[in-house]
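For reference, the chain that follows is the form predicted alone, supplied as structure tokens.
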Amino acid sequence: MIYLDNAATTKPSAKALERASAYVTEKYYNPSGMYKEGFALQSELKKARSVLLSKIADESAFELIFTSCGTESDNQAIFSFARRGNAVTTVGEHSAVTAAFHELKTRGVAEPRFAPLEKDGRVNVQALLDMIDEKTCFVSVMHVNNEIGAINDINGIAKLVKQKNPRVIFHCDGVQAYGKIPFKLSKDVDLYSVSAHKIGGLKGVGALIKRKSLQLPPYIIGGGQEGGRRSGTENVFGIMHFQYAAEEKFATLKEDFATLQEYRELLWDLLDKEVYTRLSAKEGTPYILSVAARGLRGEILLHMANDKGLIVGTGSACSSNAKNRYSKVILACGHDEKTADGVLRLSFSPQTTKEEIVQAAAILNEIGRELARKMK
């Protein structure tokens, strides 16, 4: 089976699983326990926090709070700070952000505003800035678009936002960027969400990175874990696996970036241009190539590919239960419904091989041509 849906989730690192196994079989204690074994686990969690944070941020300026996933991290950021006036985001965000912004209106706590996208999937920065005024309390812009792979200049956008309104809290969904593209957070970014299972970690672990000077109210209340910012007994096994997986991922980040750029372009070169149209820009993340078989159904192609041993996506896996047939992101990029209906998202990992890319292209060409003949 060839797996090209790594933007949805990645295979857990076997090496990290082996290293972390002791936290299931031996070090299974509660890290909040008053006994020495509990205290020891607290020290190990502190080290994991430091390792994960230091990869993208200055530890003297930022701190990291463990959560259950990227969605929880996004929700905590939004519902903690979007509490008055208006809040601004983009139409291309993950549903964890867009649904939460719509909920702000339902709760009557803040007016949600949605900035448009450029054709390549990046936010229209000027339109975003035009939506910010003296009543804006919160702005959220994703780092890497999970459907089309566009990369936003987060540090640059955050700086412009702060120049427009210094009181704004700036948040970024970094789930598709962390461990995949080289960057460091600037002082203008207040909050940044990450997730373990996008980089070879386990599902059920995420983190919210915050500027230390920012007072973050708790989102889940209970036993006061994570310094009172996120209650619930920490998933020590998952957190330690996250640390080990991140160490592996960042060790080869630049090499992986270059290799997957080559594979992404190879796959596009091999695809039949009479069937497929490219949606992802060359300047986007090398981990995602979105294409469209215009006039065909992407969902049908997905199942046909699956029958031939190829797993691909059609967009955000978290939106697969959505009522809307067409991706709001693809439509927001200016594509029509026929294009949006035929989208396939092909996403890679460092474990993807060149041979798999060649085989995947052959399968996609075969099923695309077959379905096109049937549709005539």
Contents of the next structure:
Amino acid sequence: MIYLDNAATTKPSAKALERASAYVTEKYYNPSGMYKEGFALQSELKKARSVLLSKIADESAFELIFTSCGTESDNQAIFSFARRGNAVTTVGEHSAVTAAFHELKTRGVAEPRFAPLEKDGRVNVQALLDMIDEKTCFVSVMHVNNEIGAINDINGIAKLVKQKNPRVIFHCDGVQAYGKIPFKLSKDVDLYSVSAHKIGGLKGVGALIKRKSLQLPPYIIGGGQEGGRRSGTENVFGIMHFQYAAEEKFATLKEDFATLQEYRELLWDLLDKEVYTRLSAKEGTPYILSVAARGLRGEILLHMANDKGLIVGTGSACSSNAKNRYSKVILACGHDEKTADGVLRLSFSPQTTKEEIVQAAAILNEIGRELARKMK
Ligand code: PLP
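Previous: the form predicted alone; requested now: the form predicted in complex with pyridoxal-5'-phosphate:
So here's everything in the complex, that chain up top.
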């Protein structure tokens, strides 16, 4: 099976599993336990926090709080800080942010505003800034778009947002960027969400990175773990596995970036241009190539590819149950419904091989031509 749906989730690192296994078999204690085994785990969690944070942030200015997933991190950021006036985000966000923004309106907390996108999927920065006024309390802009792969210049955008209104809390959903894109958090970013399973970690482990000087009201309350900011017994095994997976991922980040850029371009070169149109820009993440088989149904192609041993996505796996047939992100990039209907998202990992890329292109061409013939 060739797996090209790595933006949905990645294969957990086997090496990290081996390293972390002792946290299930032997070191299974509660890290809040008052005995020395509990204290030992507390200090291991502290180290994991420091390792994961130091990869993208200055530890003297930022801290990291473990959560259960990227969705929780996004929700915690939004519901903790979007408290009055209006809150501004983009049309391109993952449903973890979009749905939470709509919920702000339902709960009568703040008025949500959605900035449009450029054709390549990046936010239209001027339009975003125009939506910010003296009543704006919170702004959220994703780092890498999960459907089309566009990269927003987060530090640059955060700086402009703060210039317009210094009181704004700036959040970024970094789930598709962490461990994949060379990046360091600037002082203008207040909150940054990450998730383990996008980089060889396990599902059900995430983190919210926050500027230290920012008081984070808890979203989940109870036993007071994570310094009272996120209650619930820590998933020690998942967290340790996240640390080890991230160590592996960051060690080869630059090489992986260059290799996958080459593979993404190779795949595009090999695809039949009579069938497929490219949606992802060259400047986007090398981890995602979004194409459209215009006039064909992406979902049918997905199943045909599946039968031939190739796994691909059609957009965000997390929104595959959504009632809306067309991706709002693809439409917001200015594409028509016929294009939006035929979208395939091909997403890679450092484990993807050149041979797999060549085989995947052959399968995609074969099924695309076959379906086009049937549709005539
Ligand atoms: N944000 C983005 C950009 C994503 O791609 C995803 C998952 O696809 C999420 C948030 C949600 O992360 P999780 O699956 O850890 O809840």
